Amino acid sequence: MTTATQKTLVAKTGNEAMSEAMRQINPDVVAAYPITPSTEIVQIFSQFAADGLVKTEFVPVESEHSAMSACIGASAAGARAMTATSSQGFALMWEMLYVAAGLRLPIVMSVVNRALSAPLNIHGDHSDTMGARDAGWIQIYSENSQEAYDNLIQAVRIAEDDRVKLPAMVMTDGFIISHCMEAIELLPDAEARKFIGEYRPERYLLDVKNPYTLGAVDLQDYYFEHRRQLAAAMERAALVITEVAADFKNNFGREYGFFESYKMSDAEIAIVAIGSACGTAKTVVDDLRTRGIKAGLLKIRVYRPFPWKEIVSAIKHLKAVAILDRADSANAFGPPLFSDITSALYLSGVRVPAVSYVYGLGGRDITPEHIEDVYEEISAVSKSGAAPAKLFNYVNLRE
């Protein structure tokens, strides 16, 4: 019999891992509309519902806008609500993403990152969720299937905490993680559900004995204050994220933080990145270390709330840093992660030469050779002590 101290090792794709996490979470309502490459998550979960393995009310809707709308209604009524989407479906939810956050509803969503049209592309990059980085949703990114599973379970606790009450999204890279199989450790069902706990909303619309107004018109008199409350909740979420991670480690042994520092303590040069490319970067770091090159990697896990002080502390000793984005802001300045980190460095008075690299748009491969080239370029910057000749760069792009 499986116990909390025993490990169940199974082969799962990223989509299967997230659907298993949803089964263990056993939400009250799941509303969804299929879109590649996240379709399998809700498809598998719908079978769980049909087989009676969960008590969830599964609502097949006519669009992703409707999916988020149904989740908003269910959450407002007092239900634990979840959904999943990608790319254009995520974009179709756009209006409702802001509504969910503004109403402080702890909806949890799995997002399989995929490029936005046009041109049409079904493969993975971060342009969809990066576009909503300031929508008021907690954003947690995953390097692999294990992290996707663990992050989704933790996200429920984080979102529903009384100090937070914000929606949360958990991301994986489309096809690279969502459709590739790897060995992961599943928690025992009972232990997972104990960790998540029962959802007891403080207020909900179906509590007829304690009626309240939700989503009323809010003009100049109080709109500003309510938006500030949302921002304050995001600030408080940082502490809750660390508390939940500590409890997860205490119960199950796997450790999580705002980011993972890989051989950063004595690193002279490093890459900062998000998602599956970090696994490839680790192998490059290991190889460079055998050659006496002090390389490191900072893998961002939590992007919203943005842990800017912690990131600055982790990279301030470097001689040069490369910041890799799998999205491009098309703003003639710099992509999202680069802009956030360099702003944090500036505000902290830290002068680490930083170089921007956009990679992997539309699912284009980034290989160990590409990553090694990045390390070579920032190594040259670190030795010269001068500003990089080219601040904004594109990896594996046809010229």
Second form
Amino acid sequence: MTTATQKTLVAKTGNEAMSEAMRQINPDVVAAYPITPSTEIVQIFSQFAADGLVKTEFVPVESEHSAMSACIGASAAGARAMTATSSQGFALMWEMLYVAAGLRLPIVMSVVNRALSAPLNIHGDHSDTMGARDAGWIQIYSENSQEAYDNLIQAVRIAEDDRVKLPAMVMTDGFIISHCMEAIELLPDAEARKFIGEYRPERYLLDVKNPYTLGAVDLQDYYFEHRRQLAAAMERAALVITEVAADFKNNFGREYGFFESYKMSDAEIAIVAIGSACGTAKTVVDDLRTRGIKAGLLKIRVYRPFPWKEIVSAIKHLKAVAILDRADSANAFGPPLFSDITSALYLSGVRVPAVSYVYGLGGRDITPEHIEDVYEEISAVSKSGAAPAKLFNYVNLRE
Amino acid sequence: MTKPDNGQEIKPGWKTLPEGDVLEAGTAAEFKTGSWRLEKPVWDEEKCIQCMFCWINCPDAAIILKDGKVSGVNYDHCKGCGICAKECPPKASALKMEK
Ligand code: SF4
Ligand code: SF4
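Since the structure above is the form predicted on its own, I would like to see how the form predicted together with its partner chain looks, so please show that one next.
Whole complex next, starting from this chain.
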């Protein structure tokens, strides 16, 4: 149930939803460079800026490296800074991603997930942001446009919280969500802005009465301590994420956590996945349930900080689990989500047979039939009690 | 950073260190960086016409100003780049680089 009034149900693509959120966030500075499939977010937003609907200084830079650099400069100066990108653009920001995190600048970025070259591909998979999973950025993934909008609004508050002061990225799946129109509920501007609040940094470089040095050389004697602080901030972010989600639910009714548990409480087998494929998986779970198969789904929303204890509690009662990654690590072991969850299980002394499935690279479809096959395979694993015959699998891949 | 009696510096741990690589302003003044200079500018008070070109162009703020007048070079921070000598008007030629 919702408590707010005058909320509007509108048809929006994922990109449009994110640009609407940016309009309500009203950042001081947006610096960006266009790249498919995230281009529209900033294109639409630049129109908002040109029309005077936001007070934003819009900086059309010459590359994504410059986009992130400009955001870093703006954020250090005391501004609320935002950007958006995908794939190669994200890769070009790489060096600066670490600077943003290390200087503890709460920049918020929309990333429309897209495969990395080569071979060239403009479609959705999680290879780009999965590579930056240890860059010190908070990572929040969205299943659909509504979540993209809600996540972006919450991300600003999480990042800017005094206990956190970390940059945050909010993801949607390229084309599948970014270009697909759905009915979503937008918050009234005044309520959204009240929820987000003003950005009031403790210290900022344009505060000329209180000068300080930012980003000095750190070397052997301080760098290690600063990196430990970054890890501690990421630990604290977990609490802030739950607080912000609780406040969001109080105000607007929609519930968010580290993940969404779909029919998990009595499930015997389950899929763990991230992003738009979870929408498809839910319909498969519903279908399997009508046939008496106790299937569930765990949809990861917050990947960094990694809620490892909570994930273990959510899946420890299962007889088998399939972990689906829309990215491959090419490391002769397992992809990111699978590696993280299986080590969390091991450290918790929990033995649930886990099977890895890589799917959807370069935008390859994953249909209800493919997902049903996965459930059937882990159902067999759950019954035999033996270790799965094949640990590492690829969905809808030609042999 | 505090210095106990034995003169050894005690560095803060990660729980007390200011977050985000933040230092107080102006710390460069205490950090002497002139030791690797190859050539040094030598200032001639007699020839100096107080045009301030050297002062405004020195990238290390190593030209010493006293009561609004150039009064020498701070060799603790001068890197010997020669910019001041280059900028000093030829008619004055009050700064010369020496080994
Ligand atoms: S040599 Fe360079 S660093 Fe030294 S005083 Fe002249 S301009 Fe400054
Ligand atoms: S540039 Fe030469 S003449 Fe001018 S103030 Fe400096 S030393 Fe004197």
